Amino acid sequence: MIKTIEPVRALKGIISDIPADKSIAHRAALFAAIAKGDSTITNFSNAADPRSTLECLKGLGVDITIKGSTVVIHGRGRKGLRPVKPELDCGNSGTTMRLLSGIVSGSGLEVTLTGDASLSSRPMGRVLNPLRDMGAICDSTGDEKAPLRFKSNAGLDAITYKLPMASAQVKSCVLLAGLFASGETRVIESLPSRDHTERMLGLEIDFNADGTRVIKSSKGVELRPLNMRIPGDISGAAFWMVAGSLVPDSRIELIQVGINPTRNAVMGILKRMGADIRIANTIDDGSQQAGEPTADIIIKTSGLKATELLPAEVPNAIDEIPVLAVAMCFASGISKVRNAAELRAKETDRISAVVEMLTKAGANVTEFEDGFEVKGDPGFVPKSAAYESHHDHRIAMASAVMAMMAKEASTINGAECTEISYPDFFSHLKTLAEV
């Protein structure tokens, strides 16, 4: 689908239905499936990725009832999963494939995980290697990519695993496998990544003398049914934070967005750049939100200055970097993103895709192996351009934000990929936009 984006004069209004957080939705569904008893999850995401997780769980014999945005999962416990078909299609979802790998190998199930062309191009050795160290029997293509084939095993053994990169998906995979393993599994991370798994499972965490975190899991962790509401996704909200900061005479209010400290770096980065962003009506009721705080976020137009992302901020803001790159084009000075090579292993090579997007808009950008540099200008006016999504939802939406600031219409090829995380993005744009 080719989507045309017209220039926008102002963005004004309230969005009360920011898409539910995908990361939390995936985990809630997976954890509920291996708990015993019924879990009720409200405000479950209608995006394609979390729905892939639900379909995979159905393929493992889990009964799931869906009514609107409420999902009831009839948990089968650690030993109750049984494949009802030999292949499980994870669609475009790396979270589904990587986290499910931990559960499948821990359960000793014989099943194959497949995905679409994009998912099948992403690196999976990062989860297969520690699982093999635990005793999982699995193979893949020659370059450690999907499909992933798991065979029955005699049971897993606990390991101590130091993450070679900041990755919540790898961390969660190993911790999930640890729920089935003999002994105590420990995952060590030098830079904190999103901590939804630890929060929802109530896992024990220690700190080493050097500041590294040690997260523990074992068969002794009690898996309880969930009764929770999924917060709004701050990654989806980030597009409006940037757009509301850039488009003149704008005021946007986003209702009940998740502000987990391991996810909200985008707000801090934009505030450091001078963005007029504030939060209100903070709720931190762990019993109803699985320990996830939420708040309303209010954004007004502001001038921006350049910034450099700190190494510790990169894993926290990894999904928001494409739209932060758009903000950097309009900031006075030179902005830098380095230590972000992980962007090349996303739905597409996001470093290359971001540089292409900014170049088409006429911005001054330099590409590096692990990031990029943008020479911004508060008076920058993007060219009308034909942007490519590269089948990456975040590139498509970041391109839309850039296109709002142009003087003439631009197009986005492959814009339907926004369905992966934010099905209502373009309808929300239509609601907010004054053209």
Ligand code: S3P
The other form holds:
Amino acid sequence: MIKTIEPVRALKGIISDIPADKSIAHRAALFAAIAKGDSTITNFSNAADPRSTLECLKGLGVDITIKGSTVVIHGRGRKGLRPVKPELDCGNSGTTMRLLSGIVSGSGLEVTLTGDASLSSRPMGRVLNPLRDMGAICDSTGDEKAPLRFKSNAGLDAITYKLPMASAQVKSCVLLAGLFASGETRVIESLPSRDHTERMLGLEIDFNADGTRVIKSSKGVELRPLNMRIPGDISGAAFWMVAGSLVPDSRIELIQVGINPTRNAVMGILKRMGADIRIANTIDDGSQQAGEPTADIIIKTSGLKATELLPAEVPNAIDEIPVLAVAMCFASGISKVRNAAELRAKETDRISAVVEMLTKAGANVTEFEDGFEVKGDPGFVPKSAAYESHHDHRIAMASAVMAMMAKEASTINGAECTEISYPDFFSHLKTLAEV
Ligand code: S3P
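Give me the form predicted in complex with ligand S3P now, not the form predicted alone.
Next comes the full complex, this chain leading.
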């Protein structure tokens, strides 16, 4: 689908249905499936990625009742998953494939995990290596890509695993396998990545002398059914944080968005750039939300200045970097994103896709192996351009934000991929936009 984006004069209004957090939704569904008893999850997203997780769980014999955005998962307990289909399609979702790999190998199931073309080109050795160290048996393509063919195994043994990269998916995969393994599995982080798995499962955490975190899991961890509301996705909200900062005369209010500190660097980075972003009505009592804090986020237009992302901010803001790159084009001075080579292993190579998008808009950008640098200008007017999504939802939405600031219409080819995380993105744009 080719989507035309018209220039926008102002963005005004309230969005009370920011899509439900995808990372939390995947986890809620997976953890509920291996708990015993019924879990009720409200505000579950209708985006394609979390739906892929539900479909895979159905393929493992889990009964799931869906009524609107409420999902009831009839958990089968740690030993209860049974493949009713030989192949499970994870669609475009790396989180589904990587987290499920931990559960499937922990359960010793014979099952194949497949994905779409994008997912089948992403690195899976990062989860297969630690899982094999634990005793999992899995064939993949020669270069460790999907399909992943898991075989039954003789049971897993715990490992101590120092993460070679800051990845919540790899961390979660190993910790989930650890729930089934004999002994105590310990995952050591170098830089913190999103901590939804630890929070939602209530895992024990130690700190090394240098401040790095050691997260533990074992058969002893109690898996309780969940009764939770999924917060709005800060990664979806980020598009409005940037658009509301850039488009003149804007005021946007986003209701009850997740503000987990391992996910909210985007707010800090934008505020450091001079953005007028504040939060209100914070809920951080752990109840109904499995320990996940939420708040309303209010954004008003403001001038921006350049910034450099700190190494520790990169994993925290990893999904928001494409839209932060758009903000950097309008900020006075040189902005830098380095230590971000992980962006090349996302739904598409996001360094090259961001550089292509900014170049098409006429911005001054330089590509590096591990990031990019943008020479911003507060008076920057993007050219009207024909953007490519590269089937990457975040590139499509970041391009839309860029296009809002142009003087004439732009197009986005492959814009349907917004379905992956934010099916209502274009209708929310229509609601907010004064043209
Ligand atoms: C996710 C973790 C991140 C992120 C992805 C979702 C998760 O990936 O990019 O969109 O839910 O754990 P990595 O952990 O591989 O960096």
